[in-house]
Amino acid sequence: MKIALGTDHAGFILKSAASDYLASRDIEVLDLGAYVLDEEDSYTDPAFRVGGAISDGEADAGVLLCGTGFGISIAANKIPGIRAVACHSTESARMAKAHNNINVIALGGRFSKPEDVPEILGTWLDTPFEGGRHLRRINKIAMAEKSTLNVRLQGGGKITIFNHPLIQHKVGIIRDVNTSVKQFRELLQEITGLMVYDITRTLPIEDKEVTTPIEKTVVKSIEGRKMAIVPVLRAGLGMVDGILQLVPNAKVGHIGLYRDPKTLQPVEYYCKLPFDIEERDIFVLDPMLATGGSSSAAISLIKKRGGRRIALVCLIAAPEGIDKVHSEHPEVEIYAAALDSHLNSHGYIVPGLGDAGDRLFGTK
């Protein structure tokens, strides 16, 4: 486990006690300052550094120290996915972890003494999250954050929710029961393309020399990374063209799974992947991440055939499906255009959009 540690001048008195205690538990500490006592330090800077480290996956959790713990936790909570609470006693630390699953604890140098720090931090670290109704509330908080979200739900893995206005506008139309089959197909492609445009922003690029009609010049080119897209049949087919329009050289595999209506478990009937799948960045396409059974099974099939760098791209996800995938494949990042509330008794996402395959192909 790695914990990011940040402090301002008023919390500096607690820093040694916090870092020493974490080290005594063999926890790696990412020290993000302040490193010296400076009365001009602002609590916002360490808050943003610690919150950013957690959001980027550089740390699993955080400890923030200021005068009261209030301002620094408010600042940290501005970062999507951060749940920071000021705790001045073991009881407040226990409740904040059990009910709110805080991933950042803030202590105040004006309320706590250095000798209090080990017991408060120990209570926070050792208290289990109770889940249940508390998990539903945390997931609603994640849904309410208004920018593109990088959040970690209870399953532990990373999920990115795209709240770009264009994506959300098109998701609203595709949910409508009156949207035609033609519109549904077009919208699914458009939404997928908009998502992949952002997903691929971290692809490495290199310099390449070309000759324009005027002269030679150096341009940017994507490095030799190979991409594979693998739709889960049949609804995943509707997402393929949205990616190929942007990345036409991507190889396409296919995995056929259907959900048993009684057990809700996936059943395999087809699997065909590029021969060099182990060398490729793989995007599994499954519009509706409901129970998560089909997506998780598809990822398992790819892994058995050598695939390693795998991400899952969905239109709409439910917390149950996210937890299922991340419980079996915690390293797989999930990308979705919307995170909905829950599943109904039939395993459909609520509010969802119904059966994506039926709406895509005009079947019942």
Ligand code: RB5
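Please supply the corresponding structure for the form predicted in complex with D-ribose (RB5) (the preceding block corresponds to the form predicted alone).
The following holds one chain only.
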């Protein structure tokens, strides 16, 4: 585990107590300053540095120090995915972790003494998050964050939910029980395309020379990264064309799984992947991440055949499915257009949209 540490001048008095305690527990400390005591040092920059390190995946959690713990936690909470709370006692640290799963704890040099620090930090680190209804509330807070979100959930896995108004608008229509099969197909493709537009934002580009009717010029071109998309049959098929319209050279694999009625475990009945799967960036397509059983099994199959860089693209995800995939494949980033509340007793996502396969192919 790696913890980012940041302080202003008024929290500096607690800094060595905090870093010594973390080191005593063999936790790697990413010291993001301040490094010397300077009355001019404000709490804003260390808060943004620590929050940014967590959001970029450089650190798993953070400890922030200022005079009260207040200003520095307010600043850190501006970074999507950060849940920072000022804790001045072991009880507040315990509750903030158990119910709010804070990933940043803020301490105040005007409230706590250096000798209080180990017990407060230890309580925060050792208290488990209770999950359940508290996870649903945290997920709602995450949804309220305005832009595309990078949310780190319990277990360290990464999930991105797209809050773009066009995506949210179309998700609203596709959920409607009165939406026709034709509209459903079109919308699933459109939403997938919009997600992929954003997912591919970080593809590396290179310069290349072309000749326009006027003169030679240098233009940008996507570097030859190989991509594979792998729909999980059958509902995943509905997402394929939305990606191929934007990335026509992507290769397409297929994975078919059914649920064994006795063991309830997913069983493979079809698997055909591009021959050079180990060289490709792989996007597994499965519109409904409900229990996570089939998505997780599909990812395992791809790994067995050599696939390494794998992401999962869904339309709607439930917390149970996210936990399942991340518990078995913590390195797999999940992309979803919506994060719903929970599963009902039949394993359907609530509120969800019903059975995506049936709605896509008109089989019910």
